[in-house]
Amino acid sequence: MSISRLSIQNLRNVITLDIQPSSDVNLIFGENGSGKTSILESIHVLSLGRSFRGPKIKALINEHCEDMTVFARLIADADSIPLGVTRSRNGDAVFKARGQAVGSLAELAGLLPLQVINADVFLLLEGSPATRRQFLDWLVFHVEPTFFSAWKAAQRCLKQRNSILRRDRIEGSELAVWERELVSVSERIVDMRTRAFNVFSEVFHQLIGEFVMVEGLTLSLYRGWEKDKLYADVLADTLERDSRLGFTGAGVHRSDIRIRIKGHAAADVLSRGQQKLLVCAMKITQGVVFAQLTGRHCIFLVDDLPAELDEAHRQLLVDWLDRLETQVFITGVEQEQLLQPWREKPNRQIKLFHVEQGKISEQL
């Protein structure tokens, strides 16, 4: 999977852009505020309909324009896939693939799998369980074909159960119907998450074994309730509390990846640089496992590579990316800092782009 052409109109300060990226390595440099991160955002828009900076669409659209458009041509094996997204200030949205309207954002995400490494990756350690749950679910979504429908069913069941819990009088028969479906779909989700997590954990520990990390690092999957109890029993045991609070307190919506070092939260033990390397290793592992289980490659977007990493660790991250043999887009302020880690990769096709005031030029 790679992007052979990328075209942008009216995204932030990028009024018009049309480039043919390398199928390997694309290094994008320029001053802060020049528009280099906007190029990465545009690719994310093609995958999820929004920026990785946040869900607000109006902030993406150039202040003097009413809409923005991103177009790309994807190469997947021998298939060439035109992909386009238009978002407007009035809320209108058009998503197209192969010239046809796309029915859902899930279909877009399936066509263009991405991994993003930016300042927000620290949230994998410091953020809420929802961040780590979404991280795992990205992998599960791409490797388990029935996961998305099961996830939607679980959300529907939780919404109905919570609505019943908030009533003055709970109808036991109605509650039982939704709980039976919730238990069934939750067990399926746990099975799918567990399979993906087990493969992820094995690859992750192999990967971090290549450098010295603090001893005692463990990853564990919390399914959302106590491991020695059936979910049906948990719902029955917590019914009174859930009724009082008005929501379901245990379930797959509380799942988490727990990252610890000798029993302590990793964020409380590691230095900032060690944290960055750890979360980068988690992202790289996603790419490795995705390739192993699907036979496809995801595209990596790395915003501000030098941030929080010294030269040795930048080289290690580049070595990992190189091993993936996938397309990467990497931004930074200084040209040499971006180029240096790749100089010993003569077999990779590297394209260098300079961005200035929203305009891009390829450096020969």
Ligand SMILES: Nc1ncnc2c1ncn2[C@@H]1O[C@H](COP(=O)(O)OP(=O)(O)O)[C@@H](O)[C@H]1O
The other form holds:
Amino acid sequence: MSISRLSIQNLRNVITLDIQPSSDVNLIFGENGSGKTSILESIHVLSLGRSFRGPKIKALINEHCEDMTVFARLIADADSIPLGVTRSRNGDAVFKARGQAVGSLAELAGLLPLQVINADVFLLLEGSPATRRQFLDWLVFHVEPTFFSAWKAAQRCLKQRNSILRRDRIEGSELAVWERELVSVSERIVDMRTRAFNVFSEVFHQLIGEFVMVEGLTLSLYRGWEKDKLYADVLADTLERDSRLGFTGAGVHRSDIRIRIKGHAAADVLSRGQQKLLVCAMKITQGVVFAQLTGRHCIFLVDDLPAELDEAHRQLLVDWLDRLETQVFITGVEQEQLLQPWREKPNRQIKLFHVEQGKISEQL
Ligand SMILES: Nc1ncnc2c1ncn2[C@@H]1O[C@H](COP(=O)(O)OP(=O)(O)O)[C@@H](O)[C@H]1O
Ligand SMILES: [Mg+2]
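Having seen the form predicted alone, please provide the structure of the form predicted together with this ligand.
Once more the chain from above appears, this time first in line as the rest of the complex follows.
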């Protein structure tokens, strides 16, 4: 799968841009503040409706404009799919695929699977469980067709249970109805997450040694409640506490991937450079597992490749991106640093772009 055309209007300092990316490797260089990250953001907006730099849409729209638009043509198998997103300062949003309004953002995310490697990757180690849960759910969403509806059902049940808990008098029979459904849907979610996690974990352990040697590294999936206990029992045991607090304390909304080194959180033990390698290995693993389980390829956005990586590890990351045979967009300040690791890969079609004050030009 690849983007064969990308056009942007009024996104940050990029007023108009229209390029035909390579289906393989796209290297984008330019000075700080020229607009490199904005170009990657535009692809993210197409997939998820928002930037990877945060949920504020207004920050994305050029300060002198009312709205921003991103359009792309996606080539998937023999299919050519036009995708378009417009977001306005007044809150209006239009998402289109094949010329028609899309039913939900999940549809766009399903069409355009992305992995991002940028400065925020450290959050996978030092951020809240939500970051790691979303990381795992990305994979589960793409490989388990019923995951999204199960996840939405769990949200609905949790909301209902919480609202019952907040009432002065708890209606036992009403609570039981929602809890029964919550338990059943949570078990399905845990099954799906466990399956995806097990494949992820196996591939990750095969691959991590190439990136960084860390003795005693373990990954484990925390379901969201105590080990060896049935969720129904946990809900019964915590009812009093939950009703005092007004929300459900245990469940699939608390799941986490625990990344530990000899019992300590990885973020507390590893150097910054080692952390970056560990999370790069996790991202590459996502790409490998995604391809293995779906037969499709996800697009990689790598913002500022050189950051925190020495030459040998830049090469390693590029070797892996090359092996994945996916379309990649990589940014950096210096042209030579971006090109160097691709020199020995004659089979990959490389396009090089220069960005200057929001304007892009292809370097031939
Ligand atoms: N809403 C906006 N309107 C206009 N310019 C913006 C807006 N948001 C950010 N910018 C500017 O856009 C430029 C591009 O930023 P960015 O894509 O992060 O550059 P790079 O990644 O090349 O360092 C920056 O100079 C920034 O000040
Ligand atoms: Mg940048």
